[in-house]
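The chain below stands alone and is given as structure tokens, in the form predicted alone.
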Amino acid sequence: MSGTPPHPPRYVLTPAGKKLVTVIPGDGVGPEIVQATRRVLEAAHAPIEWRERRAGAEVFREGLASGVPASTVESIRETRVVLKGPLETPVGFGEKSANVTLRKLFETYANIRPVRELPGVKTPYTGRGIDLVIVRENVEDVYAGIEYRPTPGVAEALKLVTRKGCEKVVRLAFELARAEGRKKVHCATKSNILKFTEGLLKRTFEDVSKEYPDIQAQHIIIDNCAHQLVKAPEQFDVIVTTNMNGDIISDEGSALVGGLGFAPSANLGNDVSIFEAVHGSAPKYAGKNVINPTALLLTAVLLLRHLEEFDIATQVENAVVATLAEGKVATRDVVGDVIAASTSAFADAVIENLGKAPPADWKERRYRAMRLPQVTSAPGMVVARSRRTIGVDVFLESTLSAAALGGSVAPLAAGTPFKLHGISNRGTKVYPPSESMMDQVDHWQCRFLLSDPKAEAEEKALLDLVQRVSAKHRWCATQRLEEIDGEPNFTRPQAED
């Protein structure tokens, strides 16, 4: 594809013939989770050559607004993947997530959650044979953090969903179902109410379908989705959705197997990829070794499969759930604080067991390396074949009623090419009068079109426009409206016939 520029080598290789991994032990439990891992994959013999960094707490509180320094930066540039401990982020200093920082630092647009029954780990859900995964986009939507005040009383958060963001994470998510021989991707979606953002997703994952013949595509509505996997999980292999709809459902998703300490996750970008539990920091719990190290052990099998050493990787899980079998030693989420097995008793079962062949029903799934979706890095990905201006919305913060509002705001659109439309309050038609009962507040949509259809508006006149409404009201935003390809970029307001 034009302008899409060759991946690097998803991995770096020492002389030594060892693979380079950046590891963050993290906040509160994590560096003793993160050490219990190593000492499993050092006696697995997994060919990694470890260089140690900082984020988080410590690092937010020596000052660093971002919780991540310039060293940890440097050597996820180097290294390209990342292994990491939970990472806290501390109320009264600091800004942003460090978590949240380094996935969109690197581009890491996938988060990766499988969610499989596991033996030995009771739930109301035991012996269904759950096995799937879900792909949540990682860097957008809502999560871009885009938000405003735009009147004292009323806040807003730009859902940010693009066609490049959308068609890098369903690539993906087809890859991994043919990477892990799995045979159907649901695309699970709020396309019903959310006709532009999440409709894109829904039309992107529709095109892209078709270069996957093999696999079975289906979309669902995410209420429903969230549904399903309640009433029978079993149906799903594999789902893709937007960051939000993502970060909920995933974390409904472990439930069904034990909870957030049997979650393990990836966040796979095509330059850096970061491998992280998805539990917390526990801090507790910290220096007390009593927390289960099973999901950051998974995470690290996914991390061997990234790291293409498909054999180590199975190895390694056929320990972990061997261990979880056995049910000799258990940690205190699984059989409580009386007779619970410390995290480094874990890991020593764990690797005792290393080359034990799994329990008779565990199914071993045969992966192959998954191929990275290859898109355009050029920032105008859709071009349009033609655009039209018709028209503008200005935002207001305004006490008036909506009567008074329009009939203020009406005569100003006099002697321009446009005329007020309609006003809206929190996305409903309230002005010319509608049967709404809705409550209203100070923050006002008034919709300005063109007085000629097939006009054209020019710069000038929305300018002029929009500094006569300014005048007189206090205008908070505005927002152009086009036809593109035909088509309105924008959506109507409810009750507008």
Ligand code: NAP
Contents of the next structure:
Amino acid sequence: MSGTPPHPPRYVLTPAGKKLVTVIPGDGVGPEIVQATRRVLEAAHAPIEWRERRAGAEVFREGLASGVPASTVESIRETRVVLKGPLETPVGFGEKSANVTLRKLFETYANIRPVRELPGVKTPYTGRGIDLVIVRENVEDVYAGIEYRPTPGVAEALKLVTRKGCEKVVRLAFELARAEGRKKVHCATKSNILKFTEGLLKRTFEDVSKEYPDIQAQHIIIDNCAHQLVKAPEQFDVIVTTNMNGDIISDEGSALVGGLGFAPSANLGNDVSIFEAVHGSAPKYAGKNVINPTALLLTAVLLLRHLEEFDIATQVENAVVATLAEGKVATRDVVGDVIAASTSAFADAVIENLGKAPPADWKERRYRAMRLPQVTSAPGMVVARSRRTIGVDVFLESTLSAAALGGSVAPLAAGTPFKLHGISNRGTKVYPPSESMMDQVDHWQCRFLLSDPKAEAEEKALLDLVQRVSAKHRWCATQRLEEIDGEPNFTRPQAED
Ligand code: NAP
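Alt. form predicted in complex with the named molecule, vs. the form predicted alone above:
Then the entire complex follows, led off by the chain already shown.
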């Protein structure tokens, strides 16, 4: 791809042949599971040099609004790989989650959640052979966190989806499928309703899939995907999806194979990758040495594969699986409080089982290093062949009725190149009057389009129109309306013919 940056190394090797990893013990049960995991990796002779750094609750309480100190950021930049315990945002300190800050700071654009049936972990799906990976876009969508209250009673969030973001995550899903010898990638979207945003992921998927003829590519509507995951999860291999959809179906996925105690994850980026269990800091168990460390141990297996330590990864995975299958040492979430083993006892049992073969029904997968997709770093990734400004949407706050507002706003365009095309309320056309029985609020979208459909709107005329409208009504926002490559860059409201 033109403008593609060079492939950065995925990890840093020390002169002694070790691989650098920043480790953040985190909050609540974090230090216990991180300690258990480090002990297992050390016993497996994983060639890792740890750089321990802080982030989370304590850092917030010290007054740092991001919850992530500069020394931690610096270490992550240097090592490029992180093993992280869960982080809390204490109420009253900091507005933003330190987890989200870390994901965004380092553009870890893909969240990977393997969902695999584990021997010895009884669920209603036991025996069905669930073995899939959910690849969730990790930094865009409504998680861009751009929200407004245009009027006191109305709230909105910007659902931001980009071609660049879609390309990265879709390519990564196909590369992951190849690296793990998987045959099928589903793309799950709500493109039937959200044609531009969710539709962008679908269109990108359709384009990129042509470069991967060895992998079967299929689109699925997200609600059906959620339904199929419960009904027949074994049909899926890899699912790629937008951030919010992925947030929901990946938790659904964890529940299919035993829940939070067993759910690993990786946040992958081209410069930095952050490995963490799905679960949080489980504060009520903090310091009690009772939490299940399996989720973080399986996360460490993902980390080892990222470090290209495939044999050690398989050895640790086999030892975890063998320990679960034996069921002699199990934590309270699996066997209840009475006969439960501690976090550290479970880690000891895994260490004891290092080198053991997994149970016969555990199929060992062959892995190879995943190629991280390189997408251009230039901001303007998509260049249109043609563009033409054809109008403007002016969002207004008003307690007038639709008819009264229309009667007031329409004449304001007199003598300008524009005419009032229509007014919508909550996405439905209400002026000129429609059959809609939708209840209305004080937030209106007034659409002005050029009277001459072949003309091009001038900036001065656009601003003049907005000024005329704002002289009579309180405006909240404006949006330029264009044709891009001959297609409108806006959707039409419901009930518009
Ligand atoms: P949580 O910490 O995941 O815990 C919820 C419940 O899930 C626990 O009480 C426990 O259930 C079960 N659980 C979680 N981890 C387990 C494990 N390893 N083994 C066995 N059971 C486990 O969720 P939360 O209470 O909603 O969140 C607590 C804090 O963590 C919040 O501050 C939140 O913001 C933060 N958080 C951080 C991350 C992250 O760092 N990535 C992710 C999620 C949440 P039972 O009570 O039934 O035993």
